[in-house]
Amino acid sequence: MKASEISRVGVFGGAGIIGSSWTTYFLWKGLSVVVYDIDQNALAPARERITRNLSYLVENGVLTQEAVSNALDRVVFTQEIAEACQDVQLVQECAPENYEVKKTLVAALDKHGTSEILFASSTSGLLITEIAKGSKHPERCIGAHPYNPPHLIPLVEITKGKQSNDETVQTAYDFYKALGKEPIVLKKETLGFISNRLQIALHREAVDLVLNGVCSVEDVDKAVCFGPGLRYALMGPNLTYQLGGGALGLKGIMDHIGPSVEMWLADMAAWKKFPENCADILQDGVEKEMANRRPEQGRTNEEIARWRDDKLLELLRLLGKIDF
């Protein structure tokens, strides 16, 4: 199957918030989608979601109301598995973190889809070959992971099982390219992927200050947001440091610093299990954090949702990756 083929999908696990958001995103480029869940009370709220996200699009500038209008139109919400897989040529499970629930929708598309219809799924982590473990078309099982919201923000990462052929994935990395996502390719199978484990790895560092009492949970938010942060949303760490090396790039400023971070690399945490009781700081740390927010900036978890989307249309079309 060719990528211009794919105009219907299948959202498994839609009513949840990157399966809305996955949906959004769909119809917003145009496809038409069928959204499953098997919690009927969940695909009333999912559609109000939906409709919420597109709505947002239009305050902004994004889409038109009738091009709502026409979106709306080409989604259906059903509770049967059988009528999702219908007519759909992708399927974007968003099903919780998993195994056994991933491969009961597997087996389901064995059952009830053809076997030329693709299956991502949008695991944080899971292993793909597991997923499609048992299933009758292993080949066709692969991982796109999105970053929250996916209908914002634009990476995707493309991950193969054992069994999955590169033709699938070639198909999915033209398809989602092709809606104006950012797609990356994983060479080799592994758990967390990329962007969760460098994100992960950062966040270890940032618990381990808190907890040694080196800053509180505001400064290493400001840390990283007024520091690198501002830089990561212009290029990524290896191109950050080719442009700090000056003349020398990468390999000039790795060398010159390179005794020096070492005696960091010593010092930097290593544990592989969250110490007892930092979820409690770190809620404690947040929520200080977030009552010293400027009005404007909002200082709820819906306000500050509300916020960052906003923040993040200024940068996309800065990038060059959205039109208003």
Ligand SMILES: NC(=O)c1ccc[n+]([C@@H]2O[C@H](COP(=O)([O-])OP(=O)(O)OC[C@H]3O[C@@H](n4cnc5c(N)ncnc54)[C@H](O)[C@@H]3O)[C@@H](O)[C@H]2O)c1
Given for the second form:
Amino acid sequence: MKASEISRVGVFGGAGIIGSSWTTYFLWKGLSVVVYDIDQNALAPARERITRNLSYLVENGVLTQEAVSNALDRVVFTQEIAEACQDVQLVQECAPENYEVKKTLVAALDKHGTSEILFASSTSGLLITEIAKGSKHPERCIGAHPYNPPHLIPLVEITKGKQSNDETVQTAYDFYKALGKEPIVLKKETLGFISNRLQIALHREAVDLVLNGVCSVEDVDKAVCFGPGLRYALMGPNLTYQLGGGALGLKGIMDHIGPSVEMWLADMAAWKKFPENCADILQDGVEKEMANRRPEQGRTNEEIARWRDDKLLELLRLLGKIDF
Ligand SMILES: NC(=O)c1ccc[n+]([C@@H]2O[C@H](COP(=O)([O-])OP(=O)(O)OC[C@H]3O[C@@H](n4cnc5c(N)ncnc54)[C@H](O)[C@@H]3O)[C@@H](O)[C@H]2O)c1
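Okay, that one was the form predicted alone. Can I see the form predicted in complex with the named molecule too?
So here's everything in the complex, that chain up top.
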């Protein structure tokens, strides 16, 4: 199947955080969507959330009100898995991060859908080989990991399981790219993929600095977002080093600061399990951080998420990732 043949997507677990956001994105990009969720009570709130997301795009000049009315005519909500597998060309699976749940959905697609339908899991880091195990069509299964919220953040990490075929990977890549995403394909399947491994490596050190009394939760967050985080929106760590090394480039800076960095590395966190009680300490610290925010930056989860989305839109505009 070619990417251009994908016009209707099934979003499984579509009433959740990621499912609602993917649905917003697919509708925004002109596709039809069938939202399937096991929880009947979650469907109406999901519809409201998706409508709110689309209205937000109208308020910010990304979509017209007419486009939103049109989009809402292209989405159906169902609790019937058989219905969700009909006439779709791709399933974006967004159910809980659990092998058994995801395997049940792969099996349901085997049972109720045609063999051509592509199964793309939003898993944050489970192995697609394991998710597809037992499927009649493991070749059509891939990982397609978004970053929250998928309707705004461009990255999609595509992973190929041992039995996924190259055509499936290519179709998925072309599909997300054509929509306006920034897909990358992992050369090799790995738990946690790329971005989550990087994120967790940074978070482990952030937690360790707090637990060792070096800084507060608020200050470690400031150190990320007013320092390297600002540059990371523009370029990754390797290109950053290339510029930092002047005429000698990345190699130059690594030669220069390498011995010093090796001392830091020897001193840095290497634990494999979160230390006991660390979640309580972090929760307490993040609540203090929230209370200290300027009122216009928001202080509750909802207010801060809204502020984040406003700023994300501005950044995406700056980076040319949104054409409006
Ligand atoms: N939340 C994030 O920041 C984030 C980011 C990227 C990827 N992900 C991944 O996306 C997936 C979904 O995460 P989420 O945060 O949206 O979770 P969520 O709990 O908000 O949503 C999961 C949805 O799946 C539904 N569900 C549960 N069992 C089901 C079943 N058997 N069939 C159909 N629907 C079922 C639930 O009712 C719920 O609406 C996970 O794999 C997660 O790792 C999450």
